[in-house]
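Presented as structure tokens, the chain that follows is alone, the form predicted on its own.
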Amino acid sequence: MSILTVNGLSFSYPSLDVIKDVSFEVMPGEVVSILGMNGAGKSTLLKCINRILKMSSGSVAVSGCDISSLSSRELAQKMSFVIQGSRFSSTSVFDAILLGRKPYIEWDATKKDFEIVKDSICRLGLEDYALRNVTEMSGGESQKVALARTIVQQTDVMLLDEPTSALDLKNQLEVMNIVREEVRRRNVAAVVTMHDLNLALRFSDKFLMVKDRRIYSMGGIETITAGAIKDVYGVDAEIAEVGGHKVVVPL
């Protein structure tokens, strides 16, 4: 049974459609990347799927249960979102990622809500930065305090819009390596807007390929084709395959 399910959902503005028809459907298990140009419409659908956009028509399930009939906290145990270029009030970093737990603590966060924290901190190697306050961090090292604020959320499916835009390549591999390791880990899902292809290929299970507000092509790596680069970014290139993994080479 799929974690997440899309069905025609279509998104527009009073003079500009932005998204039109989108279904899909999301196992547990998977890593999902999705694909496409500049205002091609990637992260307004993620928008639309965490009710952030009200989408025009369609439908989208979490775990069986229509988003429409869960109220905000509900619908924020089941799906969490990471937007890019997250910012913050002013606060501590431990503080900040405790913010994910709100979803579930009733009247103050209990010893297994810090622990929870602690933990997300030791995997995102922030343990030196726990008590600086998060405004004075980096664009990069703001970027993993979200995607630990997201952990700690531990909902069935993640929302990661540009995860890794901030991060130098170091920390790209080591935060997808933790998104595809909590995955796989609880058995939940992640949607990832991603514009490096390289990366999407290196840790993804299926590809959400976007061209003119619609979906191009969904399905696994069979799909990145020298032809579909082609016609969704207008780019010619190669795919090769260095140390196991295959790559996308422009021409």
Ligand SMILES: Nc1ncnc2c1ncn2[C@@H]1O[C@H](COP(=O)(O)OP(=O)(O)OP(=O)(O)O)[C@@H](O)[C@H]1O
Second form
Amino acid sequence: MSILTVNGLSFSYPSLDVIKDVSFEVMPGEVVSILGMNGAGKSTLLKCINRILKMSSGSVAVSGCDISSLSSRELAQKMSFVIQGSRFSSTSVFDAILLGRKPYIEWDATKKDFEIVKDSICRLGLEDYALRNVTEMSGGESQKVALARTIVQQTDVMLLDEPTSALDLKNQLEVMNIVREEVRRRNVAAVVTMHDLNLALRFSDKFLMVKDRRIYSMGGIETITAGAIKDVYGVDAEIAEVGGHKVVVPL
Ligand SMILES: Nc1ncnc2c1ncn2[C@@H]1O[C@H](COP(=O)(O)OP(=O)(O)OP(=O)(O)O)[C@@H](O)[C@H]1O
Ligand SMILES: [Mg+2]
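Same protein, different condition: the form predicted on its own was shown, now please give the form predicted in complex with the ligand.
Starting with the chain above, the whole complex follows.
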């Protein structure tokens, strides 16, 4: 059974239709990349899936539950969202990550909550930052804190809007490895938007290409062809294989 089902989702801003009749399914254990040009509607789609924006029509179900039937707390236990360019208000890195446990905390954090936070700090290599103020971190460091907060939320579906955009090469690989490992370990799913096609190719099981407000294609790595890159981005490219990895080389 799918862990995320999006059915006939449409959304318009007052003077702009952004998403038209989008349907797709994500299975447990999958990392899905959403690809498309700037302004294609990727962030808007994620916001509709997470109920931050109210879709004009359609439905979204997570682990079989229609999101419209869930309380905010229930939704936050099933779905997490790292917004594009997320920024924090002044607090320590440890507390910013602990906030990810909020959907589970009754009136005070338990030993288990602290353990989960500590574990995520170690996994993301943030030990030296734990007591620093989040407002005093670099863009890439903040992005890792945002991911740590999502991981401690332990949801069925993680929605990650450009989680690697500010990361250096080593951290891009590290963060995407952690995302994939988390997805496999708990048999959950991640839906990730990314502009780095080669990073997407390396870490995703499925690819959802968006063009002209609709889904252009959705499928495995075989859907990423020179023709698709030309249609979606208007760029001539060659698809090559380097060191066992499929890569897109713009011509
Ligand atoms: N609050 C808003 N009000 C009106 N229009 C908006 C609003 N936010 C975004 N848009 C428009 O909706 C369209 C889709 O925006 P969205 O942010 O979803 O694109 P995106 O695919 O995430 O782009 P990027 O790759 O640059 O992040 C764009 O044309 C954008 O200008
Ligand atoms: Mg965006």
